[in-house]
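Consider the single chain below, provided in structure tokens and representing the form predicted on its own.
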Amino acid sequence: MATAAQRRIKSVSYAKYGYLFTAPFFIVYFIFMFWPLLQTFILAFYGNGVGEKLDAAGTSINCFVGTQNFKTILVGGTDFLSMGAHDDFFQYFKNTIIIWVGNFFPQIALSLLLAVWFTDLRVKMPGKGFFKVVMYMPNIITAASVAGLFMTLVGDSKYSVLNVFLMNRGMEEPLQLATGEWSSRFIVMFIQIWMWFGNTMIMLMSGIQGINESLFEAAEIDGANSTQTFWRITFPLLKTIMVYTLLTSMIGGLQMFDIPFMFHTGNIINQYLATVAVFIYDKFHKNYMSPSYGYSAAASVILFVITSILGALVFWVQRDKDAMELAKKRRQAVKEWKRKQKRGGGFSI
């Protein structure tokens, strides 16, 4: 039998210390993330600050317009302020999807290949740690620096490295790679792959290293080659980390802003690289003479909804069907037991 002192020790709860340690994160998140997010949802249902309503001094006042901002972006509008918002949004969304798809699949293929190679015990390659660090390094370089680097290398200026090299060998006019439709897109896709494949490789390596080594040893004993081991063991067991990689890449791809926005010459944004995030910035900041706050917030909410739907779809496609079937049978068994208990008056024999 436990003594009084032992009972007092067992009754002490340390949960409050956990709340104290996690409280700073939630406070900072609420102030700098949740509250601005809530304000974005509110602002999406208000006017754009110009021509909506004027006070006695003639100052513009935002007024509640309901879902008009969403209708303007998704369907179209006729007033001067909304002209081009509908077409721009869908053009920018198209650019976003093209650039994301064009960099995600090569990135995941390259990262998976390198992750399998670096974790394969049969590959005896010296300096693996050095190559891992070198491949991850582009991820820690700021986007502005990377955009500036590639504009110096392949920009439209005749002083870019590529044009200087070609013009010194007889080419008369400089190449316009940074403003061409597909050439500029391919350059941005390459930049995105170069910056992020190292990070993706590290995540996939952590997933592979989490697989029980006895499975690989059994496959080797049974005579399976590297290809068979990958498709039969490695790839199926990477399902969880692959879902995580897909979700994070999808969220980052739909919110892509820095590289497409900075990869231009002068003050004119490349229309083939402008993404949804650029549309939000352009409506909120650039048009300082007539800031379209409502359209910017509405576009942010639309992007949030699209991201949520796609994320839910990814989880639904990658769901564990066996576990769902087992849970369904368990619920049916519980219902059957309750029905028998109710029919028997609460007593069982």
Partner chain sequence: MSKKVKYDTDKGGYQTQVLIKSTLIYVVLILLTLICLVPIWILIVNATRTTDEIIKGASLIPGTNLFANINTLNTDMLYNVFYSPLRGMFNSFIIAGSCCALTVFFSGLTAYGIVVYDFKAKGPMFVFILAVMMVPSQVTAVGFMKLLVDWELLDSYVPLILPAIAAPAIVFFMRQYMLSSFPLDIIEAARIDGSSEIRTFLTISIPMMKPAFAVQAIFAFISKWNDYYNQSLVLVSGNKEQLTMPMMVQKVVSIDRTADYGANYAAIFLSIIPVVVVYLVLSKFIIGGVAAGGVKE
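Numbering follows the first chain given and starts at 1. So that the term is clear: the rigid core is the largest set of C-alpha atoms that superpose within 1.5 Å between two forms. On a predicted model such as this, the values are computed, not experimentally measured, just so you know. First, how it differs from the form predicted together with the partner chain.
The form predicted together with the partner chain, contrasted with the form predicted on its own above:
Shown next is a single chain and nothing more.
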């Protein structure tokens, strides 16, 4: 450990390298991420028209409109266009939540079961590495290709694999799974589970491996069966990592974009699949010659607020309780010491 004096000397001679080495990161971050973030917040309070073109309310990107965009999205507007934005936002928000719930809970149940099996001391399991490799594989495949793959498997076309199979067996009309309200949502939930369960499983496995092995051995010696071991040892000790997974998955779920955006043919996005991220993208980009920056930016700000709350929760869950307890004790000790000093000083006078 360096003493205070040593540290001071070091900081005199080498501090500039600290700034030098971190400078590229911060410069690029401020230009390409922080400035756009600020822009988004600013644009949320400006109108939707661009250049000469004005939006329905007669405002453009140069007109300050206060909280009008937020009002339009959250409460609804007076004219046809802004009412559309309100309805879309709530429909897409609902879709996001439905798809997230429908993919997260089955996924975490499956991943947890697999993680417990893979780490079970009692079951000898040759080929464990193979299973892990296979189950993680869907996660690395390009989302665009996955959407295309499932479109060719269960799409509406009468030549999709499923429809060919069924029609060869006497079905008259091809199934329209990819455009139906619930069937398309179920397909997307399935795709999300298919892509992510391997990832969640490996994360939970490293969580379980972090649990002291002697606890499992003790449980086995005491005659606990697998169910008891799971509910009395694994699950309680895994709670933190589960909450972490839950929250990060919620943040990820709010950003869900690729599959819902791409699971369609033609140019019209499936209304039952579109998520909040699709709303943002659609409003400012799809029609990039005359974008509605205002609505997009307002929706981004709403998304940012929700994400920040969830992110803060992640830190709160992840916080090091022992270290915080120690810091609290230290603060109290310092306070106590100062109080004593003061009192002592008082007496001496």
